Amino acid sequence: MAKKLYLENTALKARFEAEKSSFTGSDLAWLNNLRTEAMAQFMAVGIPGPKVEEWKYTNLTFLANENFTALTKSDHKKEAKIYFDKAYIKEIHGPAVVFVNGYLDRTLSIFEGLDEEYFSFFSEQPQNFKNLLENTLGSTSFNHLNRALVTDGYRLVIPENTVLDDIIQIIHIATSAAHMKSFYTRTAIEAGKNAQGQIMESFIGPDHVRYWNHMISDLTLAEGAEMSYVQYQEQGLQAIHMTELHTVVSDAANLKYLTFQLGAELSRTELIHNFVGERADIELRGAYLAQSQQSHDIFTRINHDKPNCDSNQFFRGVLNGGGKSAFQGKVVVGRDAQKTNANQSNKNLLLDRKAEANAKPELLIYADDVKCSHGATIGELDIDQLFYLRARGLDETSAKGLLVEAFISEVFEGWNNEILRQKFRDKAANWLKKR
């Protein structure tokens, strides 16, 4: 049965055997053994096919026939500085950690104003990631592939009662050297008791290059911790972009998460969250804009296993031409999770009859005293509104852009940084002109 659900790519196995001696930490026996075991676990399962429920809206058949090779540090190009200048938000005035083609680049990174002891990097201290990589609980086939081929990553530990006032920018850059290559990063963020932090993670790359970027992140919030986390994706239009965020939220902790998906030919964002304490709160917000040949997939699962916790999901999508999207949101309320509040909203705007939006909200409730809701809508632009703007001198593209901005801006309202709110609104307004 598994053979019908999953696809094989023997080239990945061959590539692993040929290149494993050049991987980070190849001189460490425990890491070599871990990589070998992880690749065997991936090959035993394979690439999710269209019959796998979680991937039903995203066809990965092409991955079975493509041969992406490994990137090395020698593949870095001078153009990385150009992309850094495009991605780095100077108005935020904070530190920046830069990865180029999957590897830390200290020449571009800015640690000023941040205790560098908070950070460790896989390429420099792989032993700090040993427990993280050895944990296979709930791992999927792509989790195993990431563990086998991990290139680099970061671990950020915020001590208890520490408040980081500045936003930390994490910038992932792909260059022309990444053509037909892949890179896999692994990250971990740990906020101690009553700690507070802000992360802005950006992904950027060239349009004319085909590459595959896969990142898995683990976020742990201790009692009373607060985290604001933004992921902005503007990869090249031939790129494959996949990220997973696994979150553990303790008593009275708070997570505010925002994703904004603009680039890549195919993007997949997985958000898996677990409440392990009471009186905690999770807020997920997201916007995705897709033109012809683009596909954005958002998959969320929130496990309410503790009472008196709140979760809110608020996602908006705009699709043009042959653009495609999928939102799969699942909330599971356990038997002991009384006094749960869980809300979910997904709305999509189609600018063209060729566009496709898929929505699959789910609620699984096993407790009695809860308040849960979900809703999903798909509609077209209001012709009267478009006519009104055209009648006042706007060309069709500008008029549509203004309506797109108004529709998407709901996602950014209430976010705690005005600079990011305005930049994202501008991106939405000018999206049709640039793409």
The other form holds:
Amino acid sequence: MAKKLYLENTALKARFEAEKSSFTGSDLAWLNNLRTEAMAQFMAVGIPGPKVEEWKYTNLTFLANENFTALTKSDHKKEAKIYFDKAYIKEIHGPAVVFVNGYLDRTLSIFEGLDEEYFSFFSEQPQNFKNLLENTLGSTSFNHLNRALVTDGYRLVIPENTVLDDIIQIIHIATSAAHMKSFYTRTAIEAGKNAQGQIMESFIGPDHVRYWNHMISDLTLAEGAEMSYVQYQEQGLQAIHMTELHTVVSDAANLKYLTFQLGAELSRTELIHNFVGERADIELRGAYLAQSQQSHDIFTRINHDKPNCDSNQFFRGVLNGGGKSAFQGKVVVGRDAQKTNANQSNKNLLLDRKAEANAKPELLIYADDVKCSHGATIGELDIDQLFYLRARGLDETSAKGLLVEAFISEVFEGWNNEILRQKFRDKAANWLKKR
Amino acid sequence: MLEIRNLHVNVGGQEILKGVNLTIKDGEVHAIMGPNGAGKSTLSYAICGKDGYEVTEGSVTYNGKDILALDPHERAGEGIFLGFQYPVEIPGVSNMNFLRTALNSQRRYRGEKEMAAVDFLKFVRACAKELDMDPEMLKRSVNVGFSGGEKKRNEMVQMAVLNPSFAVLDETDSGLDIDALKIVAEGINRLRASNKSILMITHYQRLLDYVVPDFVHVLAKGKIVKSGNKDLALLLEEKGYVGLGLEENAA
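Show the form predicted together with its partner chain, please, the one above being the form predicted alone.
Now the complete complex, all chains and molecules, led by this one.
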């Protein structure tokens, strides 16, 4: 008998039925119908198994057996505040929108300096998310699951010609109440014509608490819009973390994206980009660091269907102990996408014989006047560099730390914010010492 | 005082040093010369603890301490400095950051207070200036894009900042033009003091015109075969290793 490609988890279906009446917006017929339909679509497909190409490096078999339930609201104010203080970057100042265990937390959020009329939240105004949730184009099974069980999320609409000066910090906190729970958030950022904005999103949570968070973000940039978007993940070492980012980019729009995956037992970052206009430019940067028992999976798709657009991907990873990673990046340059510039680079450093890095760069080109490059390397620390540092007085861990910092920091160099650059650099430098 | 007794070292399963004996007292400058393949670099790596240089017999003590039992960074902390024949490039690590991390690591090892960032900046700039290094080079990645001379000059700046009590200089003079050689010689002479000692490993007599050694030794086939004063170097220069009967074939 052929092995099944997708795996079933009937507990999720049972959970859906049990919680149905207490969902956000359960009084709305359209939303109930949408959830029911989405759950059916998820159940019809299931959880991707190890034979599904897109998931070949990340085995989700455990998800079929573990029973993640919904969160019942509980008192976690004190604990959440501790994580807020850790995650909120004071040097940046500015507003912060805080989600705790998948729900907006208005008391921890800092709305001062935030143009609140630009924001809406699913838990408060679900009707604002109707179009977003109804769009199922290209949905994967987790997409359906997220739509069925969505807890909360934000929608940011930046009107045309509007420039938001402050970096908006979005902080996703999990507390110990999240043990064996899962939550699904949905966010959307829509930048109008020539609008500009900056988002710094961070994910934080306790060690020894197992939970599964899944977030879908939709990013739409109108003509001439400019966005910078950072996702920084430093959750506890038992967390299951999945994000999908779907971007649609119009004429002369510009996206700068950076992800830094440091925590969680398993992280999966999907970045799906579509050019719908010309002369647009996207830059994706990513760094991931994994110790034993951790795995990070980066999955990118860039569809160049329009001419004169640029995409640059720059990913670096360091794997220690039995840490694992995968980079699967595909660039598709369509027939009409002449004068495309598409570059992709993925480099990995293995610090241990048990560490594992997988790289699968793919380039499909159907146009004839394009400049495209891709490259992937997997290597070790240079022993001459290590000895040079040690001979100057650095112990082995510090010497490795300095080389790791240098390797990873290439990802952060050139990022438009010095505070974030320095913060990430420091995190990379101390990574080997801390854990 | 550094004492090397009957030192045997294997590299890749092959015996390179076959019983080296050498005593360097505080304040002395020794030069080791020798033909290619004599084991000169092996001696310097063995003193500083590079992986793959396996000591099979003998001892190396520094101020009475068995340094073969120490990790490379601990040897550095004890005051031993290795000037590299081929200084290593480290992209992404600025010279400044490298030097500060190194100095403070050594200070921590010795139980001293770390140097504050402001004081360090002044100190390292002064060291660079004295050795004619453009302060801009302190901001650049360690040795990346440096010319051969600039790399060697950088070694001298590092030595000045770290201020070791014993320096092993492995062919620090190789590949240098006369101006760069003078800078290197200046760096070495600056370090000379009654409580410091230096071991210079060199292929040519040239450096010894600028840094006059107290003793000259000839290393051949893994052993010190001849010792003398600076005149030995001149004699070598004149007659060659073959002429002195130290080598069967010229290198």
